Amino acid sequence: MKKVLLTVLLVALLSVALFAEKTITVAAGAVGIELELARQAAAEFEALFPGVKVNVLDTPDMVQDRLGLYLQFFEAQSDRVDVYQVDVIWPGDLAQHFVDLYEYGANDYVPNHFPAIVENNTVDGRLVAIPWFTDAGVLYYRQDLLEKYGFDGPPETWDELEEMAHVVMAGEKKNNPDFWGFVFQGNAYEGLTCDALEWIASNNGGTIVNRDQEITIANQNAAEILEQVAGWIGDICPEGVLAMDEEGARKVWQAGNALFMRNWPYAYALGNADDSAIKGKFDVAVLPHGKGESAATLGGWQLAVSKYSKDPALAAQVAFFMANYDHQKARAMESYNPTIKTLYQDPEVLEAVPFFGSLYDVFTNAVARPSTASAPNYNEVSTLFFKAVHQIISGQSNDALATLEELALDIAAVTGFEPVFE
């Protein structure tokens, strides 16, 4: 990977007159610590190159937010980003405003990721993205409050969670009044699709949309783990949860307040920062399961290039500069899932962040939205989907079954596809 890495950097050098005096402009998520390490690699870009200024945008947390912001750009063809991050939820519906990667060298770097990611983002043999980071729910737990209270590990169920969680919340709530049995992203946004994905999925409730274009969320699985799900909120976990993004969900368990959370790996080396009220007292585990298997929803985040920007040819080598080995290597140092395959075996980084060696299966198996199946109208699907799952825990519905036989309705109105009702 260096030695490719060298010879594109050696072209680049041979042809620095023509990066002369150039701007790129990336766009970039500033969740935990993202933006802060895409300005560092940002920054060594820019010393390797002076002639070539590389400046980081911060854009929304919320991705729906962030697609918001995008598509201002694209319906009004601006060259103001060159390079953008996107969802790995968004290559089949964005395709058309990121030129092919393929004509820009792309080839040297395709085989170090992950094939299956390389897959998502290639849309009718177009590589319209490079893969950056990749993500998997998993399950943060406070591994000396478990201990205290006498339960030998991590939950292998939801029931098993609640059980633990009322446990220890009615020990702990003697001292701190403001600690909770569970956390995670309940808010009416992107977040909240890859937790319900997860826990309906983990109960035999399917994948919202399945690979035959059927619509499968109306079914008694799906209700029954939702209706469990409503009875935490007030109980297990804080009211205020169904407000909560990923960073809400962290900034409370890592001051000590929750002893579970929901969350993606970038916020295992927060959790052990010096200023980090948990450091050294938890673990990471896969997320709980009901009447079927674990359930881990796929995200992640790949670098494209505007097909409007001014110099494409450049802005390729910032996305592939900014993915290569040596910056997925300083990425995955502070939890943020390498998409190259060889840094799994990395001793450094196994070091730094164990359980990215004992929940590699997690990663390389996780659930996929259901994006390409319901492409290029995902964005809706997904929209819908939060907002009834929403109304389902927040206890405005006071049917969960009725409520999903309402939601397959409305994505059949948007997608053409058969809802199938059980």
Given for the second form:
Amino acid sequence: MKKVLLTVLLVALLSVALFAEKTITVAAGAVGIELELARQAAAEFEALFPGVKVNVLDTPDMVQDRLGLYLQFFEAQSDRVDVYQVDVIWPGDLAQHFVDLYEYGANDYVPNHFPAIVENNTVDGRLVAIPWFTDAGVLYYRQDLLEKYGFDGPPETWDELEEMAHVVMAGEKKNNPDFWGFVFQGNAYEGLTCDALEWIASNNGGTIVNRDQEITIANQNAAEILEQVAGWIGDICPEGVLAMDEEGARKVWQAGNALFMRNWPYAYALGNADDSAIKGKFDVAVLPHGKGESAATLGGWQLAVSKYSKDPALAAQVAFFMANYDHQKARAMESYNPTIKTLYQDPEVLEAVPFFGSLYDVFTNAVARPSTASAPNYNEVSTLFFKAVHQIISGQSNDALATLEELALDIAAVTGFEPVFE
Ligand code: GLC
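Moving from the form predicted alone, what structure would you give for the form predicted together with alpha-D-glucopyranose?
Starting with the chain above, the whole complex follows.
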């Protein structure tokens, strides 16, 4: 194993020596402090390997916008980007544009990562991306305010969340008219797919398309919970939630203007930073549930090497380096979930982010979006889904089940899968 690694490094170094200054460009995200963390890792690589320049390209926050940019590069078979930060839902849709990392020494790294993510990133036996960080939806709650209004702990059901929000809002709005009960990712984009999957799965409404490629979304439990969410808008959630992404929700929350927020773990470290209005006043719990069990959508990002890169061997070394133990640890300290299992037992990590320990099961049992089942059409399926959900929760459609039935037919037209109607 070590030998393979050494050989690959030597080859990389030799090519550096032969061709002097080389540049590897990494297309990365900028949600929270992601960009800063990626730039730090890039600078460390440059310091270790003089002669290599690692550029970090800032890409749009919203998943569909980022995908749009990547697709332009792929269509042009562009060598402008060597390493792409890819969403956990993309390996199936985008595999053809990436090299097989096993050909560049990935065997040395793979055993340390969660097997389910490695499996997700393996398409036809090819490892198309190395896991970088994982994600799962969690509930942020204001511990101070729940205590102030006599509640023992965070809500276990969506109904309880609603009740608590009503009570706390009635009191807090007197001094702060901008105060709301709940914010989430309600814009019409991939983030809404994640949030809606959690509501629906936690109400026994399934996962849109099941593993047997049946379209299961047109069901009463799904319709019922989406109608409940529609009732929250303008009541416990601001109208503006319908345009919020992760960062939009975090800004409202971090300014102290919400009792609850659904978000990914990255918002924890930022919420506890010195400039945060809610530092030390909040905690993180499992999301509430409806008539089923709590569900957290599986998210997360990987690093993939473009087939169109001029130097895939060097690009692969940059990807492995950025996703290695030390960098995942540095990121874990900023509450980005590692994909390397042992980091969840690291005392420093657990001290910085205690819920990485207490919610470990949430991270390992997160519910996957149907990206493998619908590949290579996942993005289209998800787009149809979040548009339909947005129509329902914004009140543009007032018959949720009928909208979900239409959605099922639209998904059938794209995928050729069978819809199941109740
Ligand atoms: C987070 C998740 C990603 C998901 C996105 C939706 O970045 O890690 O998997 O697609 O949010 O907005």
